[in-house]
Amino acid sequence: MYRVVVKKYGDPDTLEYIKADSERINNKSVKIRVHACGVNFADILTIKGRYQERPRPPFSPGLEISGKIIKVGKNVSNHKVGDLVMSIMKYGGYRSEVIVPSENTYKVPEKMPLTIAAGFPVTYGTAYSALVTKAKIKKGEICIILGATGGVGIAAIEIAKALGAKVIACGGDDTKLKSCKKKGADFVINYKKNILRNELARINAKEINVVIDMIGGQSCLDSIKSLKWNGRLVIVGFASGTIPDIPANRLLLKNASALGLYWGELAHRKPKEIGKDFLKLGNLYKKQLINPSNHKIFKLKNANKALNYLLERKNIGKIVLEVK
């Protein structure tokens, strides 16, 4: 077995690719031969010791994988050897072989390639929980997605459109925003070049039902001012690096709500609910209402290059590591 290891907190270049012994399975887990691993910004924060989960070195980063089950614990009844699966974890995915609790392991949607399945759980799972579980978005509602050019943002565009919403994708790069249009966004706004409220007025969308926010900062505050009566703001992350002080009076005046989503923790607290979400997402995939894709694939041993590529924000969508 091979694994990528953090021996001390730091930048991606401190990662080491080493050979390791296979580990013993417990009664409630499955052992998976990993085909590919999803790459997430949270991995970078974990490597630096700045994420909500702060494992002590040495450890392997990685929140999600896809692969084939090669062994099951004696108390496992929902999986069998040979199943093609995707799994989520708090860390530890950057390996050629993983042991994961069976409840955090899910069947790969029918006809989905394993390289796609590796990056599917976190992005599409997060977007679905934000839009459906938290915002309870309805057909015909207007939805702003802040940070729309990232993996979760692109997934949110597809899911919101599949559910019949009107989508306004917001990002800071015109080239990437063109990709959002291709994914189905009705309008795009560059919040680095333009004032958000002015652009909303220009497209006759002065009031918004739902805001899905991955970036925080000023754009979040601007979007709150445009919430409609009973509007919902779902806070997913703070990619801008600035945590906004949300004005409670704005929420009061519009009978609106601000909701937080820590999807990784939710997935571990409510694995059965997440499993139901994945079944619904699988149906959307089968109907071709969502079309997950990878921007770039790196080899597992080049995990540092993949993470640096992500840090430089060169990607439009998902990056995965393939085990070869």
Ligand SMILES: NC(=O)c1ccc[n+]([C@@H]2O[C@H](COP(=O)([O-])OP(=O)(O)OC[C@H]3O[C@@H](n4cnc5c(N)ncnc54)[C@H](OP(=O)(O)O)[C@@H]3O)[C@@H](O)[C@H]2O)c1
Given for the second form:
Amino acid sequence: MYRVVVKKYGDPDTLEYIKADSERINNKSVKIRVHACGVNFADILTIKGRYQERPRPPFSPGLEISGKIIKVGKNVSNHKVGDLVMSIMKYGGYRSEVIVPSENTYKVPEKMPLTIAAGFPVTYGTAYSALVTKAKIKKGEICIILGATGGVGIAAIEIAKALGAKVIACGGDDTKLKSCKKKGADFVINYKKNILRNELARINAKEINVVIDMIGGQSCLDSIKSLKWNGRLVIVGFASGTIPDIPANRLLLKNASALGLYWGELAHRKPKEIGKDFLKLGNLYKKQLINPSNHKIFKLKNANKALNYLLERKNIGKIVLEVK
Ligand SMILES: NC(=O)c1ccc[n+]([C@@H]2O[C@H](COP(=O)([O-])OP(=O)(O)OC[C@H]3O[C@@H](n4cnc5c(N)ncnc54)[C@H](OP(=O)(O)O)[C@@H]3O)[C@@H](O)[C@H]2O)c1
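Given the form predicted alone above, produce the structure of the same protein in the form predicted in complex with the ligand.
Below, the chain from earlier opens the complete complex, with every other chain and molecule after it.
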């Protein structure tokens, strides 16, 4: 088997693609022949040693994969050899073969191609937890998505629309925002060019029920000023590089809540609940209410190019690595 490996923390170009021995499974694990791996923003931070998870080199990055089960441990009852699955892990996905606990392995939704399933768990799982588990979004509510042009953002647009919310997608690039419109956003706002509050007034959406924030910084602070009574802000990421100091008085005045989401950790603490979320997402997929897609596919051995592409912000949504 082959793996992409970090031998020393650094930039994507320090990654190596090497041949490695196949490993033995334990009683509760499954061995999967990987079809494709999802690429995430967190992978860049992990290989630099700047993520919450700080594995010691040498290690392979990668939070999610899809593939076919080729072996199951003695105590595994929920999966069998031949099943098409997607798995999540804290790192270690950039390999042609992985061994994963069976509880973190889920059936691929019916009729979903493996190349799509590889990039589905983290973005759609995170967006679903943010909107449903945390914000408890209701039909007819108004939702702002900050960082709507990224993988999690696009998933959040689709899910919020499928649940009957009105969606305002916010990003910093007009071309990318056009894609958000195609994915179903009711309105788009470029927060680099315009003042968020003014734009909300222009589209007659002065008060917002739910904010899903992947960006942090000034956009987050601006959105808090527009929260409605009982509004909910879900903190998902800080892609702007700035962690906002959230003004508690604003939350108090609107009887509002700020909620943190660390989906990767949640998924390992509550694997069964995440499995239920995937079943619900699978139903939305079956009914064609969500339509996950990949922006670009790279080969596993070119993982460095994929990560540089993400770093240069060229992606609109998901990138995956195919094992060929
Ligand atoms: N809490 C969790 O459990 C969890 C789970 C998944 C992801 N995340 C985090 O959520 C964030 C988004 O993840 P993703 O997978 O959607 O990433 P992605 O596909 O790479 O998208 C990144 C998004 O961030 C925006 N962005 C990038 N750099 C920026 C900057 N300097 N200033 C403002 N906006 C910037 C991009 O917008 P434009 O290029 O359009 O401006 C794009 O919308 C990341 O920080 C990631 O670590 C958290």
